Every structure is written in C-alpha cells, then in structure tokens.
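Single chain ahead, written as structure tokens, the form predicted alone.
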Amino acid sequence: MEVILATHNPHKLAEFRAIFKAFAPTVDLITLRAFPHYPVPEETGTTFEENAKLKALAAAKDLGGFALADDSGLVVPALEGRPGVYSARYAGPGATDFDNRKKLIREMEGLEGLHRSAYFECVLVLASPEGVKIVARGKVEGTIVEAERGRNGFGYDPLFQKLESNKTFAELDEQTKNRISHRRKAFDKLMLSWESLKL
C-alpha cells in the first residue's frame, strides 16, 4: 500500500519510515519530494488537529490517494501555550531550529520548578479523496532545562527532558527515542484504527 507522507521534513521521514518499518513493511511512504509542483498548503489552523488534517486532505485530494500528515509542536502552559502550533516558525519565517531554541530559552529565563514543565503534542491525520480516516493523538510530557544538551534529534529535543529521565530528547539515542515520543504514542493508536480500516 503506498501512502503519501505529507512533510517536506527530512527529520520526521526518517523518524516516520524507522517506525514504519518495524510495524508496517508492507506499507511504501512517498513524500511530497516526488511532487515537486505540488502546491503545499499553508498551515492556518490555530490547533494541531486542525493543521494536520488541512495537510493530509489537501494531499489526499490533490495528489489522489492516502495521505499521512503530522502536525506537532511543543507546548509551554507558563507561556500560554507557545510556541504551540508555531513551533517550527516560534523565531518568525525562516527560522531554524537554533533560532527556535535561542528564542525559548530567552523566553523562560527566570522561570522555575513548574513552571518549566512543558509537553511534546502529536496529531496524526489519515486521509483519502474521499476523506479523513483516522486521527490520532500522542503526548509526552516533561520539563524544559535551562541549556541545550545532547546532539541528536531536531526540533526543540536538546531542551526537553522526558519526566522520569535525565536525559534530554536529544541525549537519546534515535531508536530509544522513536519508543517514546509522542510521534511514537500517536502511531500506536493510528495503527489500531488502521487495523480495523483494512487498508
């Protein structure tokens, strides 16, 4: 079966074929890579829900079959929620993601205990022509520490530390971290859904 994966990311393709090989072999992903014309739509939902499902529709009906979409982001209640849906935009358009964590850091200088906690958030929407299929969330929460450490992963992961670790996403190795990311929790409710579509 093959199913387009709606991202132009590299870091969540690999993330996403590490873990779809293990559970799903039978399953090709294409990426918008092999659409280069494809007019990828912008992102102007104000939740994770709402951006993915504009991604994976918009795919499906464009492109003309299954489309995967994820929309993620990290969120901070003691920031009211940012960076949120403009996780990968939180520095402005164009950012990197040293910009991103640069900005972060600068934001919660001063804030302790509790209020550096912060949770990872996961929306997978699975849709068709026809549709959307199946969505399905995962979370992961945890604390945000006052400097980077650890040199793998992407994102915001060398500032997040898991509860119940001392290790920051970015300190783990990438298979341990594919285990327990919220990208990770969402795949496992997306792939009881996707059992009972027999797709």
Given for the second form:
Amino acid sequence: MEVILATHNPHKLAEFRAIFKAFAPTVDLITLRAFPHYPVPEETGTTFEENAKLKALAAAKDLGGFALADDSGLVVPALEGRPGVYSARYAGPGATDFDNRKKLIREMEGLEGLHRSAYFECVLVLASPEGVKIVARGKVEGTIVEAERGRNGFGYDPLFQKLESNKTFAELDEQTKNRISHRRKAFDKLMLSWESLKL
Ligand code: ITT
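Could you drop in the structure for the form predicted together with inosine 5'-triphosphate? We only have the form predicted alone so far.
Zooming out: every chain and molecule, the one shown earlier first.
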C-alpha cells in the first residue's frame, strides 16, 4: 500500500522511514519530494490534532491518495504549555532548531526540580481523499536539562531527558530513540487501527 508522508521535516522523515522499515515493511512511503509543486498548508490549528488533520487532509485531497501527517511538539506545563503547537516556530517565523532551544533555555532560567517537567507529544493522522481514517497519539514524559547535550536527533532533543534516563534524546542512537519516543508510541497505536481497517 502506498502512503504519502505529508511532512517537510527531514528528521521526521528519517525516523518514519526507519520505523516503517522495521515494523510495517509492506507500506510504501512516498515523500513530498515526489510532488514539488504541492503547497504547504498553513498550520492554523490550536491543537496537535487539528494541525495533523489539516496537514493529512490537504495532502490526501490535493494529491489523491492516502496521506499520513505528524503534528508534534514539546509541552512545558510550567510555561503554560509552551512551546506546544508552536514548537517549530517558537523563536519566530523561520527559526532554526538552535534558535528555539536557546529561547527555551532562556525562558526556563530559574526553574528547578518539578518545574522543569515536560513532555513530547505526537499526533498522527491517516487520511484518504474522503476524510480522516485514523487518529493516533503518543506521549513521552521527561525533564528539560539546563544545557544542551548530544548531537543526534533534532529539535529539542539535546534538552529533553526522559524520566528514569540519564541521557538526553540527542545522546541516544536513532534506534533507541525510535523505541521509546512519542512518535513511536503514536505509530504503534496507528498500526493497531490500521490492521482493523483492513486497508
Ligand atoms: P511538518 O509540519 O512539515 O511535518 P514541522 O517541523 O513544521 O514539519 P510540526 O509543526 O509538527 O512539524 O513541529 C514539530 C516541532 O516540534 C519540531 O520542529 C521540533 O521543534 C519539535 N519536535 C517534534 N518532535 C520532536 C522530536 O522527536 N525531537 C525533538 N523535537 C521534536
């Protein structure tokens, strides 16, 4: 079965490629590179679910096939949920991952202990041109460390340490992150529904 992976984020793409290859090898992932004229829909939603639905439906309808979208981000309760749905553009439009991490470190200055709690969330939506078929969620809880550690991964990985771990996500190899991440948990739920849909 062919599925369009509706993301422009090369890191998400790499993680999905590895996860699908290992656990759903019969799914043929097509990237947006195959559709260079496809316009990126604006992420106007206020929740991960709204944005994931919007991205999956736009791709499925415009490109005429099954499309899978991921909307994800980092939530820090002590910052009233920021960066949240704005994770990719936390430091402003066009911000790099480095800019976003710098802003997070600054905003968390002076916060200690439980106030440094955070979680990554991922909502995956599979849509066809007729509408949404599956919504699946994954979450991983942890804390925000005070200084970056590690070179793997992307986004906020150098600042995020899962509970009961002494390594940040950026200190883990790709296989280990893909075993425990919010994206992997959402993927596992997606697969349960996928099987019952008999696509
Ligand atoms: P697409 O919309 O094209 O998929 P995007 O990067 O704009 O790409 P999102 O709007 O879902 O995607 O924003 C996700 C942001 O959340 C991402 O840029 C990171 O800053 C952060 N994020 C999500 N998953 C992450 C992970 O596994 N590790 C580190 N940061 C992550």
